[in-house]
Structure formats: C-alpha cells, structure tokens
Amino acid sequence: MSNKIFLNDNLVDIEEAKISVFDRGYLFSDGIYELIPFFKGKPFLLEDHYKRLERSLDMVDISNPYSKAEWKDKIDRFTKENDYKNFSLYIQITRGVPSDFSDGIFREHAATKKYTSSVTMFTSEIKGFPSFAPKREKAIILDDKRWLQCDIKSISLIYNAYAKTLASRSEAYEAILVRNNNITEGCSSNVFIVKDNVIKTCPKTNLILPGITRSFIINQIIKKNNYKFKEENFSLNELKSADEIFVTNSTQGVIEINKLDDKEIGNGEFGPISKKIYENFVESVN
C-alpha cells in the first residue's frame, strides 16, 4: 500500500500518478494541504486536523470536495492497509482544472470558471519517533519573508522550502523565522522558549500556522501539568538568551534546539523542561 496514492477517488501507483498541467495548484499554488500523524496505526487528533482543513478551504474559497463522513471513510479505507506503524498522511486539495477550455484561455489569475478539484493523499513513514529522549538539533535564524496569511495551510510554500534548504545546507534541522524583531515560527514547526522556568510561545495570529501539536502541547501538557506559561510575542534577543528552545510539529512531537546558528543553547545537556514535555507527549501517543 505504501507505493499507492489516492488521486481523485482512485488508487494509483506512485509512478503512474498524473495531474493536468492546467491544474491551478500547479500553475498558481491555488490549494491547501493537511498532514495527519498516525501512531501505531491510529490517527492522532484527527478531528482537529479536519477542522483546520475545513478552515483553510473556507479561507481561500475552495469548496470542500467531500462531506466530513466521506472524508473519514476515504481516509480509513486508504490508510488501513498501510505498511507503516507510524506514518503521516498528506492530503492536498487544489481548486483544480477548468471544466471548459473552449474559450482558448488556459491560464488566468482570476478563478472565473467552473473547476474540478484535485484531491491527493499519500503516506510517509515517521522515523525515529517516539524514542527514549527527544532529538537535539541545530537551527538557523532567517528573516520571515512569507506572505501575511500564514494561518492558512496553503501549498504555496516556496519561502518555507527555500529557508529549510538553507538550514539543511548549514546542517541544521530548522530555520527559525523573525519578523519585526519578533519570532514567528519555524519553517515547519512552532517555536517555544524557556527562560527562568517560564515557557513562552507567540500567540496565534495570521503570522503563524496554528499547529495542532502546538495546541495539544499547550492545552493538554503545559497547562494540565501547571508549567509556568506565557502566550506572547518574544524577541530575537529573548530567543538567543533562552535557557531552552524547543519546536513542535506533527511528526516528531518535540525537538529541542541546542544550537542556534553557531551559539550553544543551555549547558550542553538536555533541557529539563523540554525533555519532560517530550516525555509527556510520548506518553500521550503511546
């Protein structure tokens, strides 16, 4: 099953999957996506991920191609034969292909025609999670040059991909983004700092993607375990002077950042709060 993808209600070999070059997702990145983690074959926070999918579709005025019940049935049917124990399900929905080309117009910025959406799903194995201790990784710092509607899970990810590539070339896991001297998020993660035993992360605005794992860790781990916590903006200097830094995402849960550009964070050992939150998260998915 791992070599199959779901494409417009059909299961297709990955080598045979084809989408029209006139699909607006291809021409304009006119679409949204969602990524749902599965641990031990079970979806994690499926309802929350579905709500975000609906919200993103609504925010870009793309009609949902399926009902909620149809989505759940299609996801279940597609993933139940999956070969992996822990994996992510990628879902992409584009505005699609014009139903009529008789006017001879093959590409136009405005979505003025009737379109048939393109729906794609495929799975990827989640490797290295969960393990005994959280990963400790390097991050670099870059200016946040993305558009101002980062709360939409848009497939338009060119700057995210570019920044992540720069991070990879620096042997770093993540690029942490800064806008107007405030930290926003990572290219594919939300950012938390710890200073004097207080955990801080920036609030949900249009400048960050509302991470599902982020919300779970805040509401089900940080608050329930009575960690000291502030949801407010923090500066680049606060990031650099933090006692601990960790990032959260759907496929790895919690990753501690132990090096920022060329600066070591902390005392060279696992941050006690980052480690405990990771352990709390692992307990919740086991």
Ligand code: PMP
Given for the second form:
Amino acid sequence: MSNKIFLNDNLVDIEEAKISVFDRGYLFSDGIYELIPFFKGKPFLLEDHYKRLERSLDMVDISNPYSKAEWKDKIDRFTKENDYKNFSLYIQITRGVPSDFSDGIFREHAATKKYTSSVTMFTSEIKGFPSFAPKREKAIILDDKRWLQCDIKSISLIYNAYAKTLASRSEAYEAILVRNNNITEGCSSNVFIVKDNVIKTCPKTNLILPGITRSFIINQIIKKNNYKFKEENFSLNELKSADEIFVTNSTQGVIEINKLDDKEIGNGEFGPISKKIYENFVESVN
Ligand code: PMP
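Having looked at the form predicted alone, could you now put up the form predicted in complex with the named molecule?
Below is the whole assembly, all chains and molecules, this chain first.
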C-alpha cells in the first residue's frame, strides 16, 4: 500500500508515523475522532461529520487545531493522494503532548499545561460496499457498560472494542448493547427495529452516538418512503420479537440482523423494509 499517514501536517510513511508516549491520547484517551466515508472518491455527508467533530472537541474542551477552511483543504489534499475509490478517512485529535517537562512531572490527570495537539489522519479501503447485495449478519447482546457520554466520539473505546471482540468470537458482526432493559446502540452502529410496519430507534441522548447514517436514514429515506417511524426507547424483549432489525454506520450503510445470539429474526429472507432502506442508501451514495 502506498498510502501515507497524515501526522501533524506531514505526510509520512506508515513506519514513520510515530507520536510521543507522553501524548495525552496515549496516556488518558484524552482525544476524539471522526470517520468520514468516501464513495467514488467523494466524501459523503462531510458537513455533518465536520459538525460532529467540532461538537466532540467542544464537549471535552480541546481546541480545534485548524479552521474549517483549513480542515477542508487538508482533507482534500490528503485524500487525493489515496489509492482507493471507496474508503473511510479516520481523523483523530488528541489534547497532545505537554510543551514543557521542566517540573519533572510527565503524567498528571489535570490538563494544566500547554499542549500541542496531535492530529492523525489515515484511510482504509471500504470493500464490498456499496455495490454488493445487502448483508444479513448475526449480533450478540451485551450489557452496555460504557460511560454516560456516549454522544462524544471519544477515542476511549475500550468497552466497544471488548464487546466487538466478543461478537467476533461468536461469529457475529455486532454486539447490541442494553442499558436498564432498553437497547441503546451497537458498539459501532445505531440500531433500528421494525414491528408491524413501524420503524423504531432510540432517541438521540447522551447514551448513544448521534450516527450520521442514522440521521440520514431518518430524515431522508424513512421520510421519502412514508414509513411509520418512532424515535423512542425499546426494550430487549421488543428487540427479540421484532419482525426486522437493522444496524447502520458510515462504512456499511445498512446491515440487517438476522440472528440475535442463537435466535433467528424474521422468516429467513431479507426484511422488505430493511432491504428497501439499504437499496435507497446505496442509491444515495452512488
Ligand atoms: N454508534 C457507535 C458507538 C459507533 O461507533 C458508530 C460508528 N462510528 C455509530 C453508532 C454509527 O455512526 P455513523 O453513522 O456516524 O458512522
């Protein structure tokens, strides 16, 4: 792969992309990230991703290292160097490295010093989407043991990563998370159910990441099709007895869940509503 890594304004080879062990991202997960999908070389919903990036920075009081115009320019130049047609652009911003260690303190929780933030960008190829048929996958169910600010796209993903590893060991695509008997989201997706032709997803609160795909599907695709839709909490039992379940994220669009742990969902065929939403999504990114 000839693709480079963007590291603090430099384009470097993978082996050269190194940061200090005193970076607060490394020591405290003190940073945020964003992931922007590109289809046929073009960013999809860039403005929405940028707004979420700004919001995440604000929520953890990390100053934005660049202006909006600078971001656009850097993203544009960096992604033009890239070999892929369909890819995700990962952007990470950490509070960074202290500018001064003269007090002999190398690690302290309070961010009291001056810091130079670390900005990293790299791309990963999106394979098998959007041109292929919709996917049906298994999910497992786990307790949502994350902190209470899941609306911040924080790089502290230890529970999400752990849950996804458990899912992968069960040959499942996703782990769907339950808090106080309500479904919140998947560890890398938002969750929708369909029951008696009504689509439901949980409301946008601090307990979920406000998915860009989730909003696009609600505001464009569900509206366009005049589906009945409710943004309200639903229980684990409702999930288990749904006619259809689908999960959404930026790199896969829409994935239908046909198995929850070992229980089959639906009748063994693609759910008609999930399929339609998948097809409309693929049309939108083409
Ligand atoms: N929830 C979580 C926890 C996620 O990690 C993701 C993927 N970033 C999503 C939802 C879906 O968000 P988006 O549609 O913006 O990719």
